[in-house]
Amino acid sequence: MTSSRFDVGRAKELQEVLASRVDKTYEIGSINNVVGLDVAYVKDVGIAVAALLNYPQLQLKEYVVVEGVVEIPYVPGLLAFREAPLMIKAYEKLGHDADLVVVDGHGITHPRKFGIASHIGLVLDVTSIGVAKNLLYGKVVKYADGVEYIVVDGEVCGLVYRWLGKNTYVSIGHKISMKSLMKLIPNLYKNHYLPEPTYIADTISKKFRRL
């Protein structure tokens, strides 16, 4: 859909339908490969990066860059329709199956519980999580265990993770339980306040943006 034909109401309805297909009970087994996905822009051209890292070392093994004109406008809560197509192309071009995909964006901490991380996870049928710099939707509640959870409509959908003095907002994307998410998250951060997979993808995308 181009910007002139983008139907916001229809897009929201689609998210509401697809949200029921998100798997929030899946317990992750062994992890060998993790892919970080991010997009940078030069005017109306999107530069999507899929960065493949080994796990648990989190060392870059391979990356793919895909560029394309982005015609869908930015609408809060509908980021997936703008950025997911390029991210998916970059992932598929890698030619490797990831045990986990980390997306720069939100998962089910979303007005319709279907953010870009859920969208990508469902389309690719992979375990996905969303990690964002800011809270999009829901409220942060500190439970007795000391963890700050993100609650949407009474359901725990993610958590606030603090690393190197800064917060990131982490949420279930697809095919992952809160239990697995909480075990996994501390292992994704190294020398930056963002998780290593999306930090590397972001760094590469900005490098290509400057070329």
Given for the second form:
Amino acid sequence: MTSSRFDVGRAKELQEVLASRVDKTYEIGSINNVVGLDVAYVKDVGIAVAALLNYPQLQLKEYVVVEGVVEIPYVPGLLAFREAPLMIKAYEKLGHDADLVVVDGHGITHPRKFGIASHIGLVLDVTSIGVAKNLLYGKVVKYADGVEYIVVDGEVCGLVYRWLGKNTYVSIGHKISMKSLMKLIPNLYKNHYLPEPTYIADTISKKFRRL
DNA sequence: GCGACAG
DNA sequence: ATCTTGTCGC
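I would like to compare: after the form predicted on its own, may I see the structure of the form predicted together with the DNA?
Every component of the complex follows; first up is the chain already shown.
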């Protein structure tokens, strides 16, 4: 019997096509709010959370929780097909649009330059960045400016951001340049090693997981 | 063929 | 991601 009806080959082809539509040159303007996206699970039921925080205070102003059965398996490089649908659903239920969306996972620091953060940014047509706890693809190179950049095929796609002694792998999602990303990133971290939007969304999703 | 491999 | 108590460290 065929294990899953998920076509890995087609999914990768789609990413290769959509990658060309990612905007890595946009210089972001003023930001008033940020949305953090994350998903927790109870067996095959996903619990997605979209947490809206004000900026630069980074205080939770509103959040949405969406649950649903997740059929797509986790395949490295194809995380978006498994988690993006619920995350997008949660985002769209918010009462406001976000100036920036922070996704739990990678953006273009990805085998085909199209990780979940880029996927969501493109679908929602919003500025997005990816923040992951581990590296998926690319090489970490320390430049003369002291920054540890994540290089993919000779292109700087993100950077390693260390906060409270731990590393996070930050990358361009969509509609943002490396310049803007670097200027913005320090303002997203507070009292946890993860950026506040991600931390808040993660906390809420895990809270609903035990209810 | 042998590793590596977001969440 | 999730399964899981106590325990080492800041």
